[in-house]
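Next up: a single chain in structure tokens, the form predicted alone.
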Amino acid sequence: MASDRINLLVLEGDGIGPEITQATVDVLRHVDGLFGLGLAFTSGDIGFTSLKTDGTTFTKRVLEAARAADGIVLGPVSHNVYPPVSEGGLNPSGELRKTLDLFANIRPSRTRDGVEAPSRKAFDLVVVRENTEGFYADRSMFMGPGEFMPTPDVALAIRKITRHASLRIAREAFDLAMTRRRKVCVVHKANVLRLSDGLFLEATRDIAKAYPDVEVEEQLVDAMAALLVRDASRYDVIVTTNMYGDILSDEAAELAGGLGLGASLNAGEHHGLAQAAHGSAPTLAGLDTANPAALIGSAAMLLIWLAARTGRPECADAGRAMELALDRTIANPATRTGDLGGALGTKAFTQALIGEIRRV
């Protein structure tokens, strides 16, 4: 990366994707001017737009642009209604996670002032989710899908857990815990999945030995789902495998006030990708009603990640300013979007947020 430029690839996606990615770019352009980040934006087509023009939802051209970028902003995609892979229906999110080795999916959840939340107590936790293997059919095999049907009446799925992936996601979680409250909860189901979850649990215990200052707890995934409902404030960093992390992070987001606030970062050794935890909400597309907070929060996480890897502290300053302004904007009933009980649309919320950043 040139010392004075940070190249961001923006992929709008489907449904509300174009609206919330434009809102996110507007905010990024604003902090670029305030903090002198030197952001440069390029864009690429994915999803149904790409399928129409190129016959595939994810082209090699976009993949190469992602490889060359310093960071990626990915809008939500409607991959559940794409055609089969044989007809061009690739999942852009899954493809990027696999090919760029974005092994850590970091999903923070916390209650916020002024936002109604099902949780009875305030909490602030992060789910650190392994992102490249597990039960996800597009990530569990070298070639071909991890699901198959030997007969029309039998469907099988293969789950892959490796020591390498388990060690590195555990290390990511413990490193993060050292910057927070120094508590890690390891979530597994090794009482039943003795080999695969047993390997994951063994790897996390090995990593824990190098972090004597971190308090470690282990929980079965079914118990963990209940314990989060009972008292999410007990937890700081939760580390787990792919599918468990996907489910538990959505649960935590709902307990904090809804998936509309669910920021998320997909990170590897060399690439970072901002992606909201929620879906593409096609019924809201084009109505200027979608809440862009989750993707904007994800972009803030990306800036902070870039700061650590490029030695550019101004990126972290900008990311933290975005997060603080999000808190303040959401806390004010007059500047909330409809899903949070307010009256603002996507564009008006974005302008209110930009105004708040100027006051941070």
Ligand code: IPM
Given for the second form:
Amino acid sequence: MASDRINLLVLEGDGIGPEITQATVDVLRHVDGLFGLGLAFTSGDIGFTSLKTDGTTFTKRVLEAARAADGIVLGPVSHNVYPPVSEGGLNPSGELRKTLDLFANIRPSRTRDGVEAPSRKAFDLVVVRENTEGFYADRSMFMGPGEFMPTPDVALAIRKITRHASLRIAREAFDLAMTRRRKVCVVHKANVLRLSDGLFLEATRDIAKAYPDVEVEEQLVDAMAALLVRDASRYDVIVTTNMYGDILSDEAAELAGGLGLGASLNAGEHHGLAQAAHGSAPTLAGLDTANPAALIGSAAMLLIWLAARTGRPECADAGRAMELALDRTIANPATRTGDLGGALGTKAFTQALIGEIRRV
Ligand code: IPM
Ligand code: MG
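For comparison with the form predicted alone, produce the structure of the form predicted together with this ligand.
So here's everything in the complex, that chain up top.
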């Protein structure tokens, strides 16, 4: 990082994206002033805005801006209703994960005071999901898609699992567990996918040898889906491959009180990208009703991640202050948004949150 500035690229996305990214930037500007972080913001168009102006939902210009940034705040995208790739319908989230090699998708889920949750017990876990390979057809091949149709009635899909990607995601998970309750649950389906999940398991077992203080268990993904419902409080760090992590992280977020609170960080060697786990909720766009907590929580995770990379501990202080303020604001029924039974709009919630942020 050349200057003492921390350059953040903000990509507002589609639907509620503009409102919740604005809320997130408002909070980041506030903690920037409070903690003297030296944040600098640039923005770029993606999604439908970019499709209209540039004929693609994700331009090379934005990709290069992301490559040059220290961190990225990515608003939700309506990827599901984009035109085909051949007509410019790229998934900005997938493109950024692949090209910036954001191999670790870190998805914390925890119950919060005052927030109704389907889980019978309080829990606090993190899903550490491999982001760059697996069943995802847009990233399982060097060239061409990872799925194809030999006949109009037969579709085949390839799953890619490498030792390299499995080792590094496992290392990420065990390192994280050492900062938490020192428990890792490895989720796989090696009883069916003996070679691909077998390779993943082998890599995680290799990494585990270097962490004798971490308690390790292994679970089949179908059993894990049931065990999370039965007692999510048993779990600390869950490490798994791309598709299983995609599914289990949404389940965990819902068990904790709702996907609308699901924060996430996509992290690689050189870049961190804050991204809410929820979608773009187009029916709520422009109504000032969307809950910005997930993207704000993701931005807090980004600041904490940047602290280690910039040698600026005040970034982590700011991120933790944001997380504490989020808990306090969400715990107070008078300062909740509609999805949590409150009456505040996006802007009013953001102001209430900013009022709760203190130097800890
Ligand atoms: C997520 C989303 C994406 C994924 C979709 C939008 C491609 O579900 O980030 O969890 O499956 O990775
Ligand atoms: Mg998902």
